[in-house]
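A lone chain, given as structure tokens: the form predicted alone.
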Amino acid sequence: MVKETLFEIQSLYRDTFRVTGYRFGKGEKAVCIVGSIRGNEVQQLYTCSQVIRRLKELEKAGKLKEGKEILVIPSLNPSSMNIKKRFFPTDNTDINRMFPGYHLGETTQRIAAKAFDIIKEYVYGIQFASFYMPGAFIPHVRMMKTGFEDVEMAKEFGFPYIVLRNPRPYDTTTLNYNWQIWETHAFSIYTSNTEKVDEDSAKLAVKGILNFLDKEGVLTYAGHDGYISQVVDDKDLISVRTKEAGFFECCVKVNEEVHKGQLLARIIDAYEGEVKDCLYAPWDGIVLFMHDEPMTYEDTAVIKLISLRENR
């Protein structure tokens, strides 16, 4: 393993901005793995650290294939990680909305450009991503329909679900989208949380990545193959929305099977403590996503269900 500073940018107000990378093996630029891009992505950073730990062990055991290079970047936004601020601290912009970047642009555009110059050369790109809404997920692979997505390859991770979705206009400046457009096989990995560590889902993600790298001939890993992945289209997910704002009291868990009419959550009045709203399952399904903050707004999708096959 070689630890190095991939690039740095001088700062007027803080220490020099540095992005650190860990290289394993030499040869073809096979795989690039990116951890946190936003400053509150604690789980993403933690999971990436566990990938580095396992790759160290496998490299020491001689399990990496010759002629292949793996680059792991724990964080593309260490300045925000230091203060747990989701976006870049100086101007509050999102680096993951700046790809492929611009070398003469704003700071986050220059960070994205310097990073993308390095990582666009890899055959496979894996990003530990976070959702724009606070909540917990079933660990899964998510891909955009760009015409370059490879569903069969995504099954090699062995995660329970693969979620596909059509890109929206703002998605064209994300890392995953640009990786695909530059003909990198790109995958976004969602574990259970964002701002707190979940060791079980991190372990599942690490095993999934090692399974994938084994099947693609990058390393040798004798692990469990995981699940037979079910492919789900994002537009077919069932969103359960609130009618009122207040305290959010969930009555089910992520990955739980629920049935039509089952109580999923309650909304409690923040001033008077009374139940203002009850959320019921509109269909039989599996809880893919659950809001996990203590309060919620009105008309918010706090639960997302995967429809069971018998519904279809």
Contents of the next structure:
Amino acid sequence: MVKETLFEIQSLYRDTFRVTGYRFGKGEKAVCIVGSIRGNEVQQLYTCSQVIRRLKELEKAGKLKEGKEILVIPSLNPSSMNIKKRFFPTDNTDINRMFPGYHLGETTQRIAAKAFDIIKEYVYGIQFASFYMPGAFIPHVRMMKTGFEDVEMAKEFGFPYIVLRNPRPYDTTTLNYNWQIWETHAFSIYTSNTEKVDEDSAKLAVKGILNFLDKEGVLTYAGHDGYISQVVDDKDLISVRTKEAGFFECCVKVNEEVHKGQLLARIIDAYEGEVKDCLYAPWDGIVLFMHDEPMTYEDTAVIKLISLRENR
Amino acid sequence: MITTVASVEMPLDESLKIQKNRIMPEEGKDSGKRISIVTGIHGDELEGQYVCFELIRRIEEQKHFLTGTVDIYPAMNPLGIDSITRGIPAFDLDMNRLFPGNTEGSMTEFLAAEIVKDLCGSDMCIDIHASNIYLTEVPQVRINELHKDILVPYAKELNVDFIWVHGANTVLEATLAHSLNSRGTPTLVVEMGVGMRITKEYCYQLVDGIFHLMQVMGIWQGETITPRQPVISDNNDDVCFLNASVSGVFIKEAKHWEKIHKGEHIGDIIHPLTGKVLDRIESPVDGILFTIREYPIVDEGSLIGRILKW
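Moving from the form predicted alone, what structure would you give for the form predicted together with its partner chain?
Below: every chain and molecule of the assembly, starting with the one above.
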């Protein structure tokens, strides 16, 4: 393993902005794994650190295949995480809205360009991504339907679900989308949280990645194969929305099977403590996503269910 | 008449309300036309606040000249304006990347969908922005090349200094203007001034232009100004971008919206710790500086200015 500074940008007073990479093996640029891009992606960074730890062990044990290179970049934005800011410190822009980047452009366009020059060469690209709404997920692989997505390959991670969705206008500047356009097999991995560490889902993600790398002939890993992934289209997910604002009290857990009419959550009046509203399952399903902040607004999709086959 | 366009309850005794003020003509004078003035999508852009105030004040003063409906939406992102936040607070989202919204989506997407529903059908919409806290802009209209044939004639009536027809960009499809234009509601995006400030001269200039446009559209019968002849650029190669070569403190020397020659001094990037000039910025072309950096701290790559080439 070689630890190196992939690129850096001088700051005015702060320490230099450095993006660090860990290279395992030499030869074909096989896999690039990217951890956090936003300053609040703590779980994504943690999971990436665990990937690096496991790859070091496997390298020591001689389990990495000859002629294959793995590059792991734990963070493309250390400056933001160090000051607990989600976006770039000076201009509040999102690096994951700047790909493929522009070398003569603004700071985050330059960061994206410098990064993308390095990471676009790889056959497989894996990013630990985060959702724009606060909440917990069943770990899954998420893919955009660009025409380049390879669902069968995504099953090699052995995660319970693969979620497909149509790209939206803003997606065209994300890392995942551009990886796909540049013909890298790109996968976004969602573990359970963003701003706090969940060791169990990080372990599941690390195992999934090692499974994938084993099946693609990048290393040898003799772990459990994981799940037979179910492919779900994002438009088929069932959103359960709030009709009131207040404390959010969830009555089920992520990954729980729920039945039509089952109580999913209560909304509690923030001043008087009374139950203002109850949210019930509109269909039988599995809880894929659950809002995980103590409070909620009105008209917010707080739960997303995967419809059970019997509903269809 | 002040009405609520969309409303969402917040947890603690507060409603998020997007409101508009509808000013109707006196009885028997309605041409049936409607113009909508929108601002405050970005909570740190305040130039439009004074435009809304001044527009209402002047209409009310001479309401007998009004022959159509004027809808004024001063705060599309009221939480942002009242908390000095550019995006939507709590979500850290750029509201102008959420349109056309989704009534089945998150609360923010729901609000965006309600806004689009309310604005659709206007004969004209003007979406007023104020750059951001980093840059000052001369009053200008920005038009996506996809909609230039419809919008440039309207923009010429708006008394701005510059019309910039820019290339199509997929990301911009999520803006309010694109959503409305693609639904047949002509929408002009105005950029002027700087974030977190109000430049009264620019506001008066635009208000004069809005009255003139209303007159052209048959919504206003009173006298209006003769609009300025704007410079129009519809070639991306006409605009030269200046980006900081190093991180430091930018000290401006050039004047905004004045002709500048190749090699002329625009400013310096200095380092207060060492006392050194890190970079002397000179114009690479002959032109006119229509964007200039206002906020001094720069990183490598930060936008210093934009020059329209002669």
